[in-house]
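Single chain ahead, written as structure tokens, the form predicted on its own.
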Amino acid sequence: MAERRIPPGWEYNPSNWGNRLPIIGLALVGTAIAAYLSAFQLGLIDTVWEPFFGDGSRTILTSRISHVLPIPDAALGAGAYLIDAVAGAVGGRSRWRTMPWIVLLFGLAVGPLGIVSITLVVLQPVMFDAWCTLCLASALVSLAMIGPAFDEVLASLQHLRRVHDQGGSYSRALWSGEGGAE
């Protein structure tokens, strides 16, 4: 059987490098932004760049919300973006079918990061009457990653469903790409 690169019913392959490289690039930009912000939160640098909102970035980055956990929120964000980049880079052009587990992990990494970013943006004016330029940029990066990442997740979920519906092993298809369908 010839290797199927485009999921059944789709007009394109969401696992193509042309679709994944922009997400990986955005994740690396997000990693850099979050690492810079975490350097400020950890006291490694004394000031943070803020071109639009006066002391807004300092207010947000030193708020009680940003230090709820033992690790500053920007450091967690940097780690999450790095996971996004690595999970986006693993596997070939047919990973929607051959490595559904990594695609689902990728989706689980991208989705919650976007939700957290939206929440943190909403909290800026509501709780602190301040804005943080790089925090907003980070949130935009997160949101830009969600749509393309979830196309690939949807293709993998559809593949797993087809395997299951055809009597194949869901777990085998999830972990090895084999399951008896397609």
The other form holds:
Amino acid sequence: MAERRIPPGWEYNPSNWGNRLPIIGLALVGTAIAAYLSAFQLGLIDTVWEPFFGDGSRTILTSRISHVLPIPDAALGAGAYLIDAVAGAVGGRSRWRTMPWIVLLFGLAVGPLGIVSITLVVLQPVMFDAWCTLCLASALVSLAMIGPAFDEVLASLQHLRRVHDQGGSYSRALWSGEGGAE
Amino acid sequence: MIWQWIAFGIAVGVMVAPDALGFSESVADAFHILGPVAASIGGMAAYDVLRGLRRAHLLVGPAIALAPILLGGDGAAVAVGVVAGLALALLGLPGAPPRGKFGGGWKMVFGRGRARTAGTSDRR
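Given the form predicted on its own above, produce the structure of the same protein in the form predicted together with its partner chain.
Starting with the chain above, the whole complex follows.
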């Protein structure tokens, strides 16, 4: 049964808890950082921790970009990190094959979140001539999750491709696992 | 893997150089945009499963090298840009094959023809 957990042509199982737990841990760290920043943006706390860039964090967190949506951007980030953590935790050690939908959702949550974080890092100095330490830390967390998450995404996509090439149904394989192939 | 972390470090250097060395605003903006992009490429390509992304350094590296020249940067900006940009471009070149096997990699997903099931090469 252990062999079935390793994708064909792979040397390890990307859905092992050993691979997923660090990503879930990073997502929870990201959630904590973003929740703290959103507490400042919502006025629940008066000051924000900034050891390096003087008034930089306050400048970034009160900028017009951070309030362009009805809820502060850090609160959105906290929600997105929480989705990462939940999507990383759902399913067992064969989920690349048995639950491709959650793996792809996980990849969609991790990938675009990373791109948004990088975009915000670019905006900080270019638009506001300021840096925010915890925003940079959050971006680093986002970036650190992408590489480790995408091996599982690749295994699931390969599984869907195999199912399709063997005459099975993409949608059945996506939602209910095996899909009639292999 | 280690080479892409080095690329990440170089890109972070590009990102902070304008504030540390006092470049002109236009060069600073270019470095503040291209630095995080190159750092992201390095941070993702450091993992075997996304190592193909390192090729993006071949675009971003020359852009970093040329930006201070085209934007009229001073000598220090040109030196930082050329050295960092060329180093990044070199780190975008094909390197050693991946250490792990990934069942045919991304080519198996997006390539033409029927999927192979096992023992496929991941060399790109």
